[in-house]
Amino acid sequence: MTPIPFAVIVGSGAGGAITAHELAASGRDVVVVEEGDDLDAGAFDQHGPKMMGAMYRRRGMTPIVGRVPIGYVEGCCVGGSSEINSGFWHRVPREVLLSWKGRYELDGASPQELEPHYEWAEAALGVGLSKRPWPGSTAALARGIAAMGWSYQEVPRAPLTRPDPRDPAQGDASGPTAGVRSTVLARARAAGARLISNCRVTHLLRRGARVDGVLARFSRADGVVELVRILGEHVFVCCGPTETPALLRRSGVKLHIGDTLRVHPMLKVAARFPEPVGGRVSPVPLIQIKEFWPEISLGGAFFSTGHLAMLLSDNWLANRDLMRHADCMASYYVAVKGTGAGMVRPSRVDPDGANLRYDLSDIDILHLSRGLARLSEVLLAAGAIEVLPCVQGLPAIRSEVEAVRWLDERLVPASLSLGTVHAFSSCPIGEREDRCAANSFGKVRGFENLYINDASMLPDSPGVNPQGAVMALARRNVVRFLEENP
């Protein structure tokens, strides 16, 4: 017979890698089973539709539904999000960490408690700052900031998994970034974890307080879909902010689970500069303002022709002429920490799929405005000769009064078109048990062997991108864990 695996780990994400990593290096017998393929990102036009379809989610256009719509954009494939995103790199702010201890109770997290996590993470991923010349579109935003007498800071980043071809001076500015797949799920795999991929679980096999392990389709190469069981003595369900509290309800489990999606809702514009900024070479502006944190973030969002022309429609037929000029524009946004209230639910008629929703509140409306005004008025002092917000019926902003008239006024609703890339607290934890899915170690209330351990365990928003916080939480609670369970 063969032994049971000491444990199913369901996702390979940020969460389930570190999750797999510390497990494997312990010498325990680890299984990772991932629904995506597990691919080369460099292998891929990075942004094509080959691409979207084989590592993004629904091919990137995850609904969000609610007062406004919001499309969500997360990876499924080996590695999970940290694939497909930009690779930034924040540390959860201090004050965060409080209101977390604070609201939720959460133990063990303050930042001399996750400070070795974060450095181990770090390591791994190669996290640092780009060489300098910085990108035209960065140097463009630097320069009006600076005109402006704001602060800025350029993000750390995880490098590039290959060179940029087009642009060597600048090439770790731009492209794909090394996710967990080839750095900490690589480790994890030398130490002997065991990886299915290509194999979706559809339910937890629950027995009382106790999980045996899960129920899962498996896609054989000659396109065979079996059923298979996979037991384990543990179970760390690691799935993402959606698809975690999708299979934690499916299977019964239901205690706060869902019930808390946040987000942070992110507002796009597309600047037009009088000279080539190099966008589509370099695609990513490397610095942020948090003259406005935690409220409200600005900085540069991905950018090549095919995201100018999604910019440009909401008002297509006075802006198409634009595509022209595509060399002298660079894309950039309004991120807003969040105030409103979401949830996920299984779906009642897609047996794999999650209905996710998130309101909207005042509060958001009002930072995405004031964020559009400051965000306008940064470019128009950087030189730009107009922006272009992703908002329906609203015209270019091409002076500093057409962009501060949005400190005062609101943004119609119904006119916004949003999308966000950072979902997370969906199943929170902490030691408030009227709050928390889980202890403050990812311990799901009620059973003794089932564990959350990815960005759904965030216990509110952290205003910044939510992997630094993933992956140094995670590490910590597989440290406990494994100190629980020698």
The other form holds:
Amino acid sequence: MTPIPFAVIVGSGAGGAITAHELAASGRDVVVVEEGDDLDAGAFDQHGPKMMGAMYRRRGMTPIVGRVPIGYVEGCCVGGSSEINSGFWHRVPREVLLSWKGRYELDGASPQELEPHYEWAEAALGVGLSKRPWPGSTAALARGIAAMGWSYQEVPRAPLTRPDPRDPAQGDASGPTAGVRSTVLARARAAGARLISNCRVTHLLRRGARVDGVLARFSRADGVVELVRILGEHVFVCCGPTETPALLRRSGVKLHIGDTLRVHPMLKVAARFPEPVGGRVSPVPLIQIKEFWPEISLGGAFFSTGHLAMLLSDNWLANRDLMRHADCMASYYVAVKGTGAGMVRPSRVDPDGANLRYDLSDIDILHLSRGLARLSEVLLAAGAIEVLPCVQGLPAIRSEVEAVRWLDERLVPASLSLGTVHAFSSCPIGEREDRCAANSFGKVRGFENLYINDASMLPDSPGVNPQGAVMALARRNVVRFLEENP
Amino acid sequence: MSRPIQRANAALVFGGIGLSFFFLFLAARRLDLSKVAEAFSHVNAHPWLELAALACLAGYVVRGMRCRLLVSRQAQVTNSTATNIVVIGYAGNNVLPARLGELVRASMLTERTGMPLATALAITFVERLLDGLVILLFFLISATYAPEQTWVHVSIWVVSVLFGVATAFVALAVVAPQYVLGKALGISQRLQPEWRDRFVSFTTAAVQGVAYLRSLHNIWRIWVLSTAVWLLEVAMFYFVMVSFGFGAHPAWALLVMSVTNLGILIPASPGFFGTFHYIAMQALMLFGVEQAKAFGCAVIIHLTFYIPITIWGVLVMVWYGIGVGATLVAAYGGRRAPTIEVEPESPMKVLGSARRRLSTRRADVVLRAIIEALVDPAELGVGSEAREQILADVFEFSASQIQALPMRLRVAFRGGIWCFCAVSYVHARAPFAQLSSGVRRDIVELWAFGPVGLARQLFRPIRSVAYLAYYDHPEVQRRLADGTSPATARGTAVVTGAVS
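Go ahead and give the structure of the form predicted together with the partner chain, now that the form predicted alone is out.
Entire complex below, previous chain first.
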């Protein structure tokens, strides 16, 4: 009889990989179950159509419905969203952690406590800054920021092409991302963790206050789909901010699960400069404007000709001629903290689906409007000829007067084309039993051996890219788990 | 076989035979056998009984076609194999009590295709349910022709409730299989792991049995075939009734067929002896047919399906070289899902398996025409071959993206596109895909970028993915980078025109 693994980890993204690594490194028998395929992101053009088909959940077609529909993308492959995002790295600001402690009674999780976990993750991923000079689209934004006299931050990244992680100055941080697959998960596998890819967990096998294991659909290479049962002494659910609550609720675990989805709504703009800015060569601008943080963040968005066409398609008849200026264009974003409310529910009719809902608040609209004004100002100050927002019916912004109009006025919600790559907080952790799905270390309330350890556990919006928060908190939680289960 | 099971089997057999005798008694009491003999002597056999037999046999061929479709998610069988399996089931009912032929037929499906017995049973159940629904519909239609009788109305209510409940269960399994599996897990939570595995395995296999019905198109096909099956059955009844020369109306055949077939759902002795005759006779007598003729007609109708199907079934069993017992044994083996390890030391235990459904996307001419209206590679100056390739790639990507939408949005999108086609047909008096490229472009631009918000929302996903695929296409990027594209010239003209 095959021995029962010590832990079954559902999902191999940022949270799952680090959980697997810590458990495997401590000598435990670990099985990582991943729905997606085991693919090398470097083999694809980043964000290209082929990559979307192979590595994105629902091929990137996962809208969040609500007052304004929001396009949401997340990874569905070994490594999860860390394989498809831009690899920007942030530590959660101190004030955000304090807010979590106050509102959710989150135990620990101080900057000091998280410090070693950040350092470990940053070293594992090779997080660092880009070499200079900056690519054209980044330099243009920096020029505008300097002209406005605002504060900014060059965002560290985990780039795939860094030749020497010990010397960040030598790397090229503008290239494709190094996700956890080739870094943390590779180390976990080297330590003995077993990975089962193409295996979608559909239900948890509950027995009273315990979870015996999981029920999953395993897709074999020969086209046969098998219903399999995988037992484990402990089960860690790490399948992301939308799938974790969907799986838990589908399995009958519902207390504070999926009721508090949060996102960072993002509005993109295209800017046309008089000279080429090399967007196609270096698709990810590397600096962020922190002047208006935490409510509003401004920065550079991924660029390709196809993505430019998508950006312009809201006003295509007026803008399509601009496609011939693609070399002189770059894309940027306004992201807001997100004060609206959302939820996740498993779909009853769609076997692989979750119903996502997020209602943009009036404050979100206000912040998006002001963010658009600020972003347009800075891009025009950087020398942009025009700024083209993803807002249906809104003409190009060509002067500062046209830009600052949006400091006072509000964008029409129905005309917005919003997107997000940051979702979280659907199963918040903390000691507040009236609002938290799990305790401060991810142990699900009412269960002896069920844990969550991914972006769904963040108590609230971190206001920054959540990958750093997820990895640091996940590692902290596993370290605590190992202390309690020696 | 254990003693309780033996007792249960004996109870089934003797109970069935007892019911048959009871109904035969009801049918035969006060029956004048000499009048029955006279009715037989006046039967106009040629050509009506041959036609009846033909209609009966054709009905089984259509049942076979339906069975082939229903199992197509799990296994590929030919029409002839599927028909033979269906016939074996009916022949089994003719020689075994308590409709055990259904089990034989499910076992035969398992033996021939390797699918789990639970899946085969679910498919058989779905077939019976569809039969019941069609017959119920016929019953409702024909009841308007029948004289007022309390038992007819009561029967309609009882049968409607029974089939309504059964339909609700099947619909739940069709629409929300994960929900059903979740409920099964909840129910089996306290069972021992081995029994829980079996329960989950059985539930999953049963849910797979209704998988074919997860498409409206498939439901429509199955419904049409089911209707054809029972229209042929009505024809069989009608031809036999005509052969007795009592001036039968097709509506009579409709009612007699539906009442009789609903009646023989009652498990009885092999071949429905007694139950069939009594119920058919009563239904015929509703229209004023005298008892002897009605009984004689019931006997002939029964023989018309009983003899050929039993012979056909036995021949097939001989042809396949197996006996009923062997089939049941084979099915017993298929009852449990295989417990295999995917790889040595794998922590996975397999509870069941199914073949992944291959993508069978039908040619979506409307979507293709919309994409051609949104992007036109000819404006890049590419040759016709390259143009076709680019369009094919953009279409393939866009169609896959639309297919990936969550189900409710996908359904909404399809509904919206249907409305778009209808409106454009009214507007241009021709199907959208057959319009000239210029007209198509005008219509699409009006919808995708026009003043109506709902229309813009409808086109938002398709325009976004089409532009993404088009402008990220290597050939398009190469042309744009070369700066040889005259596309921008046309674009300028359009923009200028729009502004002015």
